[in-house]
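Have a look below at one chain only, the form predicted alone, in C-alpha cells format.
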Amino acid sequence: MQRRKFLRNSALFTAMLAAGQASAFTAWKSGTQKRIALVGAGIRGTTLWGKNLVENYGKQVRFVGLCDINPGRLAHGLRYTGMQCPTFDNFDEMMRRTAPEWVIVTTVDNTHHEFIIKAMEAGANVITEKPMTTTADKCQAILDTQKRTGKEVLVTFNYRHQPHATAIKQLLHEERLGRVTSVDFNWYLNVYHGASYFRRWHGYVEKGGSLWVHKATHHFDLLNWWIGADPVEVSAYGALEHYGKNGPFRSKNCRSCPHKKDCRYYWDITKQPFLMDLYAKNEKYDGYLRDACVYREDIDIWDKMSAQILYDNGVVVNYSLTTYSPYEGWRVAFNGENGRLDSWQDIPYQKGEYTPAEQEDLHAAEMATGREEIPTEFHEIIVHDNFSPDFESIKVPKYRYGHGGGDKRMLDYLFVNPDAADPLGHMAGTRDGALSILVGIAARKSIAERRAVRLDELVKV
C-alpha cells in the first residue's frame, strides 16, 4: 500500500475512534459517592468489583442493585460481597427501579455490548471488564451509542497500572531508545492457568471471541499503550493442536470423568470451596460446568497463536501466545534506533527472579484482591545502547497480588483520586477498548481468510 493512502486510511479510522474516547473521568469527581449497579455475579464481579469495593471503597461507592440471570449465583453474590441492595434477574427492571449513575459490567464477554448499550441509553455511565466486546459489529454499536448519548465507558485494563508496565512506558515515553521500530512480545500461559480457559465458556469463539480477544486484549492494549500509536493491519496464524478434539479421551466434566487417574489435566473443583459455592452448587439453574473437560469435541478456539501487527507509525510487532507452557510469564523486547529494551515476568530461570511460586498457584495469587503487599523482589528492565558494551539494569519492585499490583492502583485512581493527573494515559476508554479487541478480531479474520486484515475493514466511519 502506498504510504499516502496508508496514512489517509489510518487517519480516518483514528478520527472515528477518537469520538468515543472521553477525557479522563469527567463524570466522576473526588469526594463524591456514586450509586452503582453491578451486572454479572461471577468470580470477577463478586470479588474485585463486589466484595473488594464494599470493604475498601465504601466511602466512594454505594451499590443500589445486583443483577444475574442465575438465581443461585445471584443469592451467593449478595451474601459473599456484603452488598446491602436489591437483586434482579432482569437488567432493564434494575435500571428502571434503581437509576444508577454507573453500571459495572462483568458478564460473559459476548453480552458486554448489550449491557453497556442499555446502561448508556438509560442515562448511566459504564465501567466494563475487558474485553469491551467480542465482534466488530458489537464494537461499532457501542461506539455509535456512546456518540449519541455522550456517556462515559471505562475499560479496566489493569495491566497498565502495574509498576513494572508503568516503568517500561515511562522509558519509552522519554524516548530512551530513540524511535521504536519493532517489538517482540511473547506470552506464556502454563498448563494450569492455560488449561482453565478450555474448561470454561472461554473455550468457544461465540462466548469469548477466543483467546485472541478474551486474553490477548490485555496484551494488545499494553502494546498500543507502550508504543503510543494505533495498530492498522494484522497477519495471524493459529491452531488447536493440544486441547479439544486432540485429547486421548474425554468426558463431560472432571467430577464425572472415568479417566481421572490417566488425565494430566484432571482438576478437582471439590477442593475449591469458593468455586463450589459460586458455580457447582448453581449448575442446576443454567447447566454451566466450571470443571468441563478440556478435551471436549466442540471446543473451537486456538491454543497456539502468532501474529504480526503493523502500526501507523511504522512499528512492527511480532506477538505470540502459548496456552500449555511449563511456566507462566512473558517476555518483551523493544528495538529502537538507538538501542534495545528487554524485560520479562516470571521466567523461572531468568536472572533477577528469586524462588518463584509454584506454577499451579501463580494465577490464584494474581487474582487475589484487597491484599496489602510489601515487595521483597524486583522485576528487571535491561536497556542496551547501540555501539556500547555496557547496559543499564533498572529494577522495579515486584508485586504479586492483584495483577502485579495493577488492580489496586487502577481502583484507587478510579474511585479515590479521579481528578489526579494521568500523564502516561493509564486510564482507558472506548477508543482503547476498541483498538485492543480489533487486533484480536482482525487476527481471527486473518486466520480464516489467510490474508492480512486492516482494522478499518472491521469498523467503519
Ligand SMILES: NC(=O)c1ccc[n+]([C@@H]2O[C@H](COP(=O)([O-])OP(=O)(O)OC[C@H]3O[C@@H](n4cnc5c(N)ncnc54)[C@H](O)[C@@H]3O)[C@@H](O)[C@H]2O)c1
Second form
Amino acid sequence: MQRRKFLRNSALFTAMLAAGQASAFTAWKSGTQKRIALVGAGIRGTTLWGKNLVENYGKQVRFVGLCDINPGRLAHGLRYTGMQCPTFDNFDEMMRRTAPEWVIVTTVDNTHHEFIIKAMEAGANVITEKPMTTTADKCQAILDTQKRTGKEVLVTFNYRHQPHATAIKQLLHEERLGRVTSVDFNWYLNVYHGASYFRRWHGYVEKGGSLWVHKATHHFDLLNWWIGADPVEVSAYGALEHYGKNGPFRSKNCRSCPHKKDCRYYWDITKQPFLMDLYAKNEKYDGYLRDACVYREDIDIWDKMSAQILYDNGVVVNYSLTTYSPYEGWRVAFNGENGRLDSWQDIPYQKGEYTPAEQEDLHAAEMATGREEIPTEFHEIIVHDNFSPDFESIKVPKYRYGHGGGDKRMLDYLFVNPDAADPLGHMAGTRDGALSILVGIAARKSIAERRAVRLDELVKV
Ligand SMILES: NC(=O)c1ccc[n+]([C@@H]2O[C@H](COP(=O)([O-])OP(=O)(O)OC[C@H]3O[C@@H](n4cnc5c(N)ncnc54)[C@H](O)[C@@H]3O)[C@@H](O)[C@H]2O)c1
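For comparison with the form predicted alone, would you give the structure of this protein in the form predicted together with the named molecule?
What follows is the entire complex, opening with the chain shown before.
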C-alpha cells in the first residue's frame, strides 16, 4: 500500500479561522479592559486564570475581586497571582462591593451553578470552568437564568482549541468522509493522572458529578462539536472495581499512611512545594486532604465507564473511559459513507517507545500555563477513502503544554481577538455546556436504572 503524506500545518487552520462566521460572544469587544472577579482560588483559578492573566493579559483584564471560602488558599492566591485587588470569603459581598463586568468561576464543580446564576442576576457575564454543573436541575436553573437575564456565559472547552482537535473538526466540517455514520472514541487515563482523581474531591459523585461529568464533559463536548449534532439518547455501563473499597489496605492519606512501602499509589505531596503551599498548609481551615487515599471506602464514582450515544442525525458513538491504564492517551475513529478517519494521541507503541517517567510527567505538562512552545513532533490523522489503495496521512503540529496548546489559543481568542471570526464554532456557551454534561448525567441514570435514557427526560435545552 502506497502511503501519501501531507503536511497541513497550523497556519492553514489559522487561515481557515480567519474567514467565516463571527463569534457567538458579543459582550467582549477587543481593545477594552474588563473588570473581572474570580471565585475559586485553587490550582486552576490561580494558575491559568490568575497568574497567567495578570502576567500575560494585563491590557485586557483587571481583577477587582478574588473569592474563596478557604482563607489560607485565598491569601495564597493573592500572593501567588500578583492580583492587586481585595479578597472575599463571601461571593455576594464581592459582587456587591466590586460590581464586576465578568466573573470567572473556578470552584469545585458542584458549586459552579450558584456563582454562574448569581453573577448573571447581578448583571455580569460569566466565564465558567467545565463542567458547567453536575446535575440536571442545576443545569436547568442556569439555562433559565440565562434566558431571563440575557447575559453571556462562556464554558471553557479548551480541548476544542487544540490544533489537533481543530484539524479533525475541519476535515469533518469539509465533509471529507461524506456523511458520518458512527464514531469510536476511547480515552485512557494512566495510573498517575487517573489515580489523582481518586485522591481528590473528584472521587465523590456529589462533588464532581463523577468522571462521567467532571472529565467526560470534555470528551462529550468534543464529540458533539466534531459530529455537529445533538446527542439524544445514552445507554451506559460502569463499575468501581480498582480504586476505593477494592484496595488491599487503606489509610486516610498518603502522608500518614502505614502502607507507604507496599502501595503502588503512594504519592508524596511533600516533594511538591507549590502543592504543599496551596493545599497541605490550608488543611486546617477545611480538612481537605489533597493526598487522600485512593482506596477510601467512601469513594463512589466509577473507574470503568462505557456508553453508546445516539445523535439526532443518526450517528451512533461507542465511548469508553478507563482510569488505570499504563499510559495516557486516546483514539478516535469516524466511519463515513465515503471512508474512515483515524487519529490518536500519545499511544506509546505508535511512536515505538514507552517511557514511564514521561507517563508521570504528562499531566504536569498538560496543566502548564503560559509556556511558549515550538513543536517538534506531529499528531497524525489518517483519512482512508473506501475502495482506495491509498490513504492520506495528515500531520498536525503537536503542542504539549496547557492541554495540547488549547489553553493559550482559547485565552487569546477570548481576550486578544474577541472580534475574530469563528467559522468552526470554537467558542462554547451554555447550550454546549449543557449538552456535554447531560450525556454524562444520562449515563449515570442509565447505569442506575439499567435502561437507555433520553436527554429530553432531563432538561429542556
Ligand atoms: N478546563 C480544564 O482543563 C480544567 C483543568 C483543571 C481544572 N478545571 C476545573 O477548574 C475547577 C477548579 O478545579 P481545581 O483543580 O482548581 O480544584 P481545587 O480543589 O484546586 O480548587 C477549588 C477551589 O474552590 C474553592 N471553593 C469550593 N467551594 C467554594 C465556594 N462555595 N465558594 C468559594 N470557593 C469555593 C476551594 O476552597 C478551592 O480553593 C473545577 O471545576 C475543574 O473542573 C478545568
